[in-house]
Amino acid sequence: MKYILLIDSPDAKGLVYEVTKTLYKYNLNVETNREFVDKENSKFFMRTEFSGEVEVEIDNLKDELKKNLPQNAHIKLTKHRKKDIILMVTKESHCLGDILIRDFGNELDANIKAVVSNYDVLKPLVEKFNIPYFCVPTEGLSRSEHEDRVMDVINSFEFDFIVLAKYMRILSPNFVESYEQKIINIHHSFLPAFIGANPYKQAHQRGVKIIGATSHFVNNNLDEGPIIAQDIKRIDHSFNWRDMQKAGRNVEKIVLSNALKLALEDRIFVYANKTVIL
């Protein structure tokens, strides 16, 4: 059985050593292990992968390694497995497509419950790879309402976290804090430069000569949740905005499934409205 074990907390000497001869005391082997820390705030942050069999002792081993670590550690200790995922979208399809095809093509470690959608868009889609499609139409009701709508379907699935992949609408604070640290949004500029709609053609009009997406967990501020992933391509003063749209779409796609990864793998330590990836 392989584990995955994360631990944040004050820093001090010998924790390297504290938790892997408390690991070894269980007869586990350590098969991955890497470790950062952050010097300004006296922060440790160590992700470790190991195997054998622990499970019935699983919390003696926390209980022992909680009291080897400084206090106001942070301990994480999960079995490795598949994670399950609820994607919502709008109508574009790059996104979608690109987690679809990899999940069809057994390069995604999750499985993936439902998509959910206030557009009945992209339920064609969906449905060749045979994958349960709710749409929730935002006609007639309050923003409140059609929330309570979508968070009904969601929550009859048991999930580990929620991927907006081109979900075009803004969620409430009470939809955030209902799945804090579970929202994974991508956001088509390099964040923090042009947050909001419409960010190709703020970028236009600024004669950017970068473009870029930002993946990052969702928040109540606006495009500000601790980003996970990033990447950029170059361009010219012959692109208008919607050239940069295209050549924006295959950056977008990339860096969330490259976010969504990191999640899956649980490499992902939110500090500080930051992340540190392990």
Second form
Protein chains: 4
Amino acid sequence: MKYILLIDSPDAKGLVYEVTKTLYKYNLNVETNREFVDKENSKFFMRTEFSGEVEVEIDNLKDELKKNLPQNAHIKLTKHRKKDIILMVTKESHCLGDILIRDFGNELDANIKAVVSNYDVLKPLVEKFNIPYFCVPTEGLSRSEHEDRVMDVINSFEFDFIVLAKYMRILSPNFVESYEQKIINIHHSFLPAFIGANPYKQAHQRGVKIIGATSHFVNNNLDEGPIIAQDIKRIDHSFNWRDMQKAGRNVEKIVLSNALKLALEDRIFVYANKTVIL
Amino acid sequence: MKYILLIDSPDAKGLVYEVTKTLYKYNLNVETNREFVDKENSKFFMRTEFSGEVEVEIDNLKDELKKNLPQNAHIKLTKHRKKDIILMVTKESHCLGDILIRDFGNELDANIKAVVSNYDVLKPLVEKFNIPYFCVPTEGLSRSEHEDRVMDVINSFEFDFIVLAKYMRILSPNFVESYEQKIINIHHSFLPAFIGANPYKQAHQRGVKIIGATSHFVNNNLDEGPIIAQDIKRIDHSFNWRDMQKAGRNVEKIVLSNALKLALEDRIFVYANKTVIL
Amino acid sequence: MKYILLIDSPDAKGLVYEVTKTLYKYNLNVETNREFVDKENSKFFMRTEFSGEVEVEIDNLKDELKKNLPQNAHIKLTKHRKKDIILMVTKESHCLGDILIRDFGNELDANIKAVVSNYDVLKPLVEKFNIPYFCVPTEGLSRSEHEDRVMDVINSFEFDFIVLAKYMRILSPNFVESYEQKIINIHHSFLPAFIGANPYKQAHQRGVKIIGATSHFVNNNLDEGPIIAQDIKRIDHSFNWRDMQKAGRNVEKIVLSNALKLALEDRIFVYANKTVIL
Amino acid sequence: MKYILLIDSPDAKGLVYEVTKTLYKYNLNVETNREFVDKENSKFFMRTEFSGEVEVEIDNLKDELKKNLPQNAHIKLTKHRKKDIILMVTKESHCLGDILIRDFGNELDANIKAVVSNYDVLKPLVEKFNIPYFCVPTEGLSRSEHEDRVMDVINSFEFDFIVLAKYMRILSPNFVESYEQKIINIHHSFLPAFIGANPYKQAHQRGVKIIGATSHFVNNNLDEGPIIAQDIKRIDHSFNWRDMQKAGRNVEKIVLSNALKLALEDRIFVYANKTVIL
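Since the one above is the form predicted alone, can you give the form predicted together with a further copy of the same chain too?
Every chain and every other molecule in the complex is listed next, the one we just looked at coming first.
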């Protein structure tokens, strides 16, 4: 049985000692252990994977850890399990398809509970893989009415993360706040360059020699949430914006997959609108 | 109507002039034009995309070009058309899946005529996309008997390229010679490092800090055919060979797709066991 | 004798034909030939290196080319020669040092005529290499007074390019306009992200996973000139802004050197605030 | 006062606990802490930077650590100090120059005690920076005679590492064994591709689309020592081997600098002909 322990805490002397002492006392096997101290802000982060020969009484262990750590330390202690995700898409198939193929090949450590879209374009693709597809069209609905319907669908499932696999509508504060640090987006630029609509057109206009993609948690400032992963691709003057868009798709899908993998493995701490990845 | 003209020839003075003169005389619009001269070997390569307002009489134009070029110049002149491909796979889904998703999203400028495999593992995936799947098991067959059956399947189709999308059997000289410069393979290392079986195990053993993938035309020297495309991914000591394998899949599928795109666009010249890509 | 021909022109049918015809008529050997057509804007760019057995009468050849090209085509035709450059620096040695070492190793195809700085910090380094160093301090001077003195120094030399190798003062419109498309800057971010002061602090604040550097021609909008070259380096949460700054120096110096190389080889066309590099 | 603790040991339960307990008992501040467990080989690696308010009695602390760790654990505990290095070069200036410029700019956390070469080509460069240069020509000497003279020079200094900054002679087993895990080399290929002489010629011959460089500790198998750092550069068919060589120099110097930085910061463990970098 594998467990994952995440601690973020004000920094103090002896924190690793306190944590490992407790795990040792419980006779647990530490598999991997990573720590990071942000000195500037006196913050301590630790991620530990451990296993035990017998079932661990999680609440007891957590209480014991709490006693020995600073008062406002956050402790997250869970049995490792396959996470549940909901995908949101619009019309483009590359990010969605990449996730579906990973799922088919047992490379995605998650259960795809549903795909939600504002169009029915991708329904035939999703249904090939026997995954429920919910089309919530926007016609005749205000933004908040549409989001209410989407939330009705989403909330009918248990899930850990919502993955915006090229969902091309801006989400309202109400929606975003309902799923804090649970919504993972892929933006088709190396943020903070080219925030907003049509980043490839912006990139072409600016004459950059590199394009990129950024996966981030969504917050209420457009394209300004905590960045999880980024990658780039070199281009040259011969790329018009459609060429950039085509070339960028490979970057987008890989960056989104990499970010999702980190989230599914409980490796991401969010702090000061940044991520610490252990 | 778009045409593609490929010329490789001994180098000589005025070759671009001779070609463009002829195209000008035929009142054709040159869309793009790329040349390369290998000085060391006195070889000239040229790729021109052009269009005409009326249908071009290809044979006439070719004859005219021939008259003005060195005697042993090779001229390939074709109307642009969507190419036909056959995929060969074994059990891994990532390269195959990537191509199927591109096809679904109209990002693959090719018709997938069939998928041929030595196993039936990937049949369910391929059939979702309504593409014929031929399983040719190896049991009880000699290598040449098996290849004969595979060739029977393949030869029942018209096609331009065979794509080995992780086909994990070595092909015999007889097979390879039947499809010269038509078989595109993906090898899971940055060749010439780690030729042969289990390159990720070899890479782990060697302790490299970078893994990669190489797409190449297949010839009769294992993993020594002309290289079309390569890419890499940085790793560190924490990757065991299975982690490398997982991380490498993203590189493999992108490199294969990039190489296939170059082939489908008629951009690759093969020369001295190398490629010139225009 | 090697010559370089640069043409930018409105696009028209047969331009490559017209140019190569003329070169053929003059019995010249085309060494390399690259063209690019920006279809959207109907612009044609061509760079040709050629050599002749006898000295070419440049003015005659240029006139002949002019006759056969669209009226408002720009033709630049020069004998290949080693360019002259002036370096401007402030206090950081990495970009300057990289250029000096290239010069020492005969890897820099340019003559460094002088180094101009607002500080004397780098004087000892420059003088090791027997290159004139001019310190123009800013104390007690208005911006325009200071720039006038700098221009007095600069204008006492013949030069092709001014290289801002980490010159940390903003140049006034008057200065910039005096040296149009002659000033090459290195900015320590992947523009257009993090324009202005302290890009590494901005990058740290934003929590990016990639930092970069951009070399561009200077125009009158800060950090918005035509981009010549860019590159990036992956970072993670463990980098504070000083770590980013240190890591970024390697990117900065390589990007600046790459951009300078392109300029020295006459490969850069500037158009619509972008570069076409042939 | 900063200290660095390096432990490699057979893996066992509670190792991090034992180490941090001891540091806690001594009232030391752990600054950073990184561990790695190689499960396959049951090996544990740990690197800890810590500081104390008063001078630490290193021998006492080491003894205490020893008591609590497995019997055959290796413990290296040192006060942090600037390391001493000796550079060996032949004729190329790019790697040497890069190190000299870093030294000038206070970016190199090391003292360059001497530069040793088999030629005097680089003497003028080194002497600009007031560093002793020893030319040990090979003429009229057997390999072992030459190496004896080189060793005489080297051994007249205290040093931590010998950096082969493009030293183009193969070192004998006798030489290599005298400085185990102290000799850092830069090889101009992404090893294990293109071992031996003229890797760029080999790379050109093979038609690769990527070149690279590898920094490694030297052992008695040519180019087969434990790899510390690698990087690559994309190329295409237009690069002849001299172009590759020129382009590769940027990769070589950066990779060597990165590897040297890791060595100077005591971050490298060597194990099973591989490196673990913490």
